[in-house]
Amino acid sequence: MEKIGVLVVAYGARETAMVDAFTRSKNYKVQLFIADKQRNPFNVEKAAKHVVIPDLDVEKICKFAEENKANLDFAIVGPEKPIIEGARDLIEKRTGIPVICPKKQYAIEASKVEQRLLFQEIAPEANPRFKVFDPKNYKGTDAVKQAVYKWLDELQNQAVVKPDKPTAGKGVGVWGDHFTTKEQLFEHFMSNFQYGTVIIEEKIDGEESSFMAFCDGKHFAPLPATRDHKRAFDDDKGPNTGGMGSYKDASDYLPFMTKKDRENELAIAQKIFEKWSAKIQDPTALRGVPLYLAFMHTRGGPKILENNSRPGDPEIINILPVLKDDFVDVCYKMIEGKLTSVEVEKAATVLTYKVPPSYGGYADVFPNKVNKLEVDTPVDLSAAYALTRKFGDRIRVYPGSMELKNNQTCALKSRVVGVLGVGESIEEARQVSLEGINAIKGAALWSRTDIAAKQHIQKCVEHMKQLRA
């Protein structure tokens, strides 16, 4: 067996995930270099070297590339913010190690300008209608007032505020979740206008699917759709987080969806990846997962909600682990411009998330549900493992916001651990997901009950069915 050294920069339980498929591969013994934000449990077990960089500076990554160059073969990329800031085009350059996440020139989920401009030129039946202020172009708060208020008259009031990058403001705001009325809009605009270009687009109806693929750059390899649950609470109510959960279905599409929205979302994602590589001279700019586009399915097909330039998280979490190719294989495919497709199980995955009180406003909206959850809390994963001599395979456990000290898994901030089940249906793949959830003890750590769940889809295919009507 071919012994080969891997870098992985590493964030959450997405990069967990990743990790788990390196260590699974039957063609290679790995050995992993783990880049990491915290002393993750599962990280520090499987790395040959671990490093902890709190807030993921693209200089101390490449150090520590440099480092270890000699034992590495390749690195790869979970976190949008080295991608962003160039991680890859400082490690190949002074290490010559190839790096697969796309180049930071074309991480275009930096601008959400950029990627609205771009869509627009390639795929504009896919673009929702929308209009960019940049504070150079007005003279005074009136001026700019003024121009907002005509913008929102012509949308209806149904808008989306969006700031170009990311600020110290309010971030992005939408009718009816964030304000009401124009006034409280305009408020929450210029709280982010103060320190740039905000966008503001159309809110639009229609059920929303994640779109990835990996990319060698000069070929594009779709994956199956996903389901990503981004608000806090049961029923999508609540703020929106960083997903609380998703799923994934048997077939490469989800069950409101038509055979017919797939190939429409496959369509336009390979024109996008197309007409935009053939500007690019480097044919491997885009290496990686390029396009993580969320589709929003309406009556006139989809649109393009967002993009982001790395794998998803939780998204990806569903496909590693039921890929039939070995996930070193794919890479080094990447690496070597050979990938033409990627081969996944004919399988559903659910995965959830465990997440601390603070997560979400729960501990606010529902103060005698919880107990504060202190920093540093212990929890015990032990019983969670041991599903494994019931489901096998079938089940993952994933720490993301954990750290190890003092030999105990302690839960942080974010998104603590997700667990993910696998089987022939999405309540099968579900109904693991949730004993492995309750079965991890320890903190004030709470979860949503309904991802994936049975009636939550039947509503997405109810919404649909209203839609195409």
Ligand code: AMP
Given for the second form:
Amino acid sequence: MEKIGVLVVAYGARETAMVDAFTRSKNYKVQLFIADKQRNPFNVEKAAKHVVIPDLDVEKICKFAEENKANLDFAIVGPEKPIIEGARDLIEKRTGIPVICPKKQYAIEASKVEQRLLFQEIAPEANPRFKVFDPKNYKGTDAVKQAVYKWLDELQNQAVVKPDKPTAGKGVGVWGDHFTTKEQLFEHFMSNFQYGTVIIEEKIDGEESSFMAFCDGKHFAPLPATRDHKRAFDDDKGPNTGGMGSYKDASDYLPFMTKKDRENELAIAQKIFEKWSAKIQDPTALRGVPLYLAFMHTRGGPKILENNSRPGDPEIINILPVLKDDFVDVCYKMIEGKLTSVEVEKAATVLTYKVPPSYGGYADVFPNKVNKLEVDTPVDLSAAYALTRKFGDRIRVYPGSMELKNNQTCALKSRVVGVLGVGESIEEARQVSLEGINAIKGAALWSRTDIAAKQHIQKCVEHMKQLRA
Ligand code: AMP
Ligand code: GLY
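Mind sharing the form predicted together with the named molecule? What's above is the form predicted alone.
Every component of the complex follows; first up is the chain already shown.
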């Protein structure tokens, strides 16, 4: 078997799943060099060399690449921060090692305005109505307030406020969920506007799906649709999170979508890719997952909520364990410009995350349900891992925000551990995932109980029926 070296830039369970996919390669013996946000127990065990870079600073990542250059065949970057900050440009320039992720200039996740303008040009039918508010264009609060209120009148208040840059101010706010008066909306708007440009766009009604494609820059290989559960609490209540869990059906679309919805998604994504890549001179610039589109399926077809320039966390965990192709081969094809398609098993998968008491504000909203102090305490994954004896490859336990300390695996502050179940149906996959989740002992972690649940899916199906009627 050919021996190769791969650098993985890691943040959480999404990258643990990548590491797992490399480790399970049937065609290559992969030596892993992992630049990690923390001492992730899974990654520490699998890596030939493991380095902790808490801020995932690109200079430090690049230094690690330079030190191990002689042993590296390629690198792959999962998290958004180093992608946006130009990890690929720097590593390729200094080491010549090919890096899988888009180049800095094309990591449009960095700007919601840039995304909206690009989609407006290429696929206006999928863009909600929007207006950009740039602080440079307004003299004083009154002037911007007047402009905002005028736009809200046009939208009949059905509006969503989005900072241009990720994680500025209070972030995305949705009418009806985060504010119910113009004054409250404006307060949310100002909390972001003080840091820079803000978009106010039309609020659209529908059901969400995540669309991702692996890409070599020239070709575009779509992956099956997945559904993320973004809100913190059951029944889609509470604040938005990174995603509490996700599912994929055995087919390449979701139970609340029609075949036509999937075709529409594909057509929009394909059109964006073709017209966008045609404008870019460097045929490798869009390598990686340049289009991870959050679609909202509406009465009038799919609309784009946003685009990310990386694989989704957790959504890519629904895909990697059921790839029919060897993940290393997929990576080489991305580098060589030969990736025309990706084969995925016809299996359903469900990923559920367990998170600490503070995540999503759970401990504040449900003070009686968890012990607030139990963060940073040991988590025992052994019983969950032991379920492979029962389920074989149909269960995967992926530590995310966890740290190996004094030989114990401890929970940190973000999404601690994800358990993926694989099955013939979503319900079968969900039961495997839940059994794994319930086997995790230790710190007072919690999870949503309705990830991929029948009632949740049925509600989405009914919602779409009502919209289409
Ligand atoms: P984003 O960070 O843009 O994906 O937004 C976070 C969440 O806000 C999405 O998952 C949606 O639930 C919601 N959202 C964003 N944009 C809109 C929109 N135009 N209409 C309705 N909901 C939206
Ligand atoms: N699951 C949401 C994200 O990866 O941004």
